[in-house]
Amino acid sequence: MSARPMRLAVGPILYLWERRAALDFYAALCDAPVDIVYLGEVVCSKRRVLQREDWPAVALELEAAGKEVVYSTLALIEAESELATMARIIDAAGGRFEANDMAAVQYAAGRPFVAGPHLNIYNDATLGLIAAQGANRWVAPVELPLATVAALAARRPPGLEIEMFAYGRLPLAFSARCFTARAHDRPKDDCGFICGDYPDGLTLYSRDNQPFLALNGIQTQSAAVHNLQPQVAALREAGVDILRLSPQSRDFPAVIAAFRAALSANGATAACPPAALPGGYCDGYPRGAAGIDHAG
């Protein structure tokens, strides 16, 4: 069981939001009951609505409000320019960055970092290896059953925190191809930032008109929203230290409030608001079931 109170983190914005919307979102987080905020771009290096000089200013405001700030890096690095950007972020982060590609781990050269959910860490040996490289926090891959996370937590290297993705459309895969551009018959290199038209991703429906996946540029997500708020007590018992809430454009303050209430009451006493996105809620992976399943 976790020795310290469980904390709430807000993950990086995975979508292309308008500049004002993004700045307003972070301004609101200054007063929100969350402990950690992840900044930066994870999905597509072309997305630069917030410029290089914006991120330090946002970070300063959040830190002044008492939040821990972590800078996230790309999950799929394909070009030298992206490596250079990754290096600049790590050098400026002062040991407060999230590695989502092994290139970031290698470049960090032993500096402390958060091992992001895209590093594919599934066992004790790999967890020990990544901790030896400097990781002081591990974000479990979304598909890991809670029983496996609990077993790894019980044998974790000293000082390593464990974080779980607890709310949001599940990040399932990345590709060199931009699926959102493809859906609009646009080439990736001349996409016109069409993903900005979909602030929570473009829902993909099955042949029988059921929400199945969401397209977010080069990222594929679940259409259903992963929601572990009813399972807070089980997560705490498993040794999870931090719950990550992935930003969405609708009802997010209410989601934060529901999770905070669950943490304060040592269990879920009030439900999250009804799912605002097509696909409803899901929670199968922690139970060892299909991710799309929903037990409530």
Given for the second form:
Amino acid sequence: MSARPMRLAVGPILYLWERRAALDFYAALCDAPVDIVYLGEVVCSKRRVLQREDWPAVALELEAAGKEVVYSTLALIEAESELATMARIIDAAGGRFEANDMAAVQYAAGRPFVAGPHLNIYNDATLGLIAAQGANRWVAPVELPLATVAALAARRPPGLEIEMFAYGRLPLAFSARCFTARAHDRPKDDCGFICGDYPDGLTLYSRDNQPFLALNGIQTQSAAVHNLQPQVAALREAGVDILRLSPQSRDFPAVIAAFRAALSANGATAACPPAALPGGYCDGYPRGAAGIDHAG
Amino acid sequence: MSLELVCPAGTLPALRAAVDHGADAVYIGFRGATNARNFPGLNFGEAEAAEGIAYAHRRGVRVFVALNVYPSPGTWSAATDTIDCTARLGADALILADPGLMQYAARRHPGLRLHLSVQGSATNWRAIEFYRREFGIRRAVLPRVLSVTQVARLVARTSVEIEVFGFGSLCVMVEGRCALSSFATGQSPNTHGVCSPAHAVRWEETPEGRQSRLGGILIDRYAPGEPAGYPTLCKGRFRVEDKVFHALEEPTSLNALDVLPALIASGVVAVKVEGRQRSPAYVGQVTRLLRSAIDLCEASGAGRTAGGDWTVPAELVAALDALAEGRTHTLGAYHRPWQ
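Can you now output the form predicted together with its partner chain? The one shown was the form predicted on its own.
Below: every chain and molecule of the assembly, starting with the one above.
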């Protein structure tokens, strides 16, 4: 088990937010009790949440506030232009980047990196060989049971940190198809950035009105917010070093505060605010159950 | 080089049907949770696999073994046993997704030809190059996300053989990057080799009509007389804002024959048929129809240039549609507007 206290990370913004909203969000994080901030675009290569020149300025501010900054890269890479952007981000990242496709692992060849949640790492052998490629932190796939994370953590490669997706709508799937554009009968190539209208994704309901999924461009998420705040002690026990909170447009400071309080109290007493999105909370995956299940 | 036709076999009779109807290669899986068609009553034991391989080899047909889940520490040794068995039986290639298993296979059985499974999610040449550099893969099966133009560009950038899907059920999501099934049921292709597993399906007759549920979640509701399909999660009808529709995809099959000349011209080496869960009769018919299509297309010379002109004979299209999910077909991501 790690001697360092558990840390809080803020994941990359998975949605198309207004530039002003994103800048305000990062400015607020400078003063928030989080340790690590992931920047950059993971979902759609067409999106520009911030301009290319904005990111280094945001990174400098966060670093000046004592935060570790990591640049995340795209999960689904198809076009040559997307490979070029990925390479540029990795080269400019200086410190560290998050690989979400094997293309990034291939390109970086030996440089240190974070193995993101979209690399399929499910066992010791794969974790070991990805560490040998330069990974010094691993974000577990969201569907991995905590028992498996604990087993891998117990035999982890030396120096490897383990991070878990602990709060937010779960990133469940990627497609070539843009589902937000489809829901609006727009072609992907003429989407008009309609996803920008949904700063927390577009909720998809079953026909008996159960909030089920959330459409976020080419990404499909859970409608329910995955929330492991009540289980912080078990995560620590499993050897998890870092908890990832995925940005949402509402109540995020309260979410950070609840996790920070849980870390301080070792999960004993801290209360979490009610879910701000339709779908409530879910927490099934760590138990090896359906991800949508909720025990609390 | 002729385009290779790779057909599915979930059982020995299906393998024989594929071989007898013109497959160049057949892919199979072993029983247990080590492959992505982990359905009851399907797949091969060691003796059956040996018999199937012998049957195929006598007729000049190759056999690939698919082991395309991502094993957890608890299922690791079952997976490596499968690799050892595949090598022992003299299969022609092993189809893997998990990098750790690739490393095991490359070290333990250096003579065994490795293919990167579609579940490996390699959608660009750099990702494919990673698996070639590290494990010496000889072929990669592309996820169903690239347009024909993107496939051609990728083929031009890699020394690894490229295999693409030609016919069968359509995955809407990037294979290997989809946890929708485990979100609803606890089991996914990556973890258990299943999608929308049968044990989680429930049918109900209600005043509103027949309903299908998966893991308790309402996937679709059918009006009287409306044909009801298997409740694959991504092919249900859902409500988004005020609209109830197939929000992710309709129940339909992939059929790539319309772009066959372009695929041949791009240098793709093989087309694959989905469907290890299908009956021997289905496998035999689909194999025969695709064999015929490939032979006709190649004889026309249309695949020699990228813009080659060839029209799929209408009777082939109709015969394949009759076998297809939803009795209709799509080019899927090969055709940009689908995206």
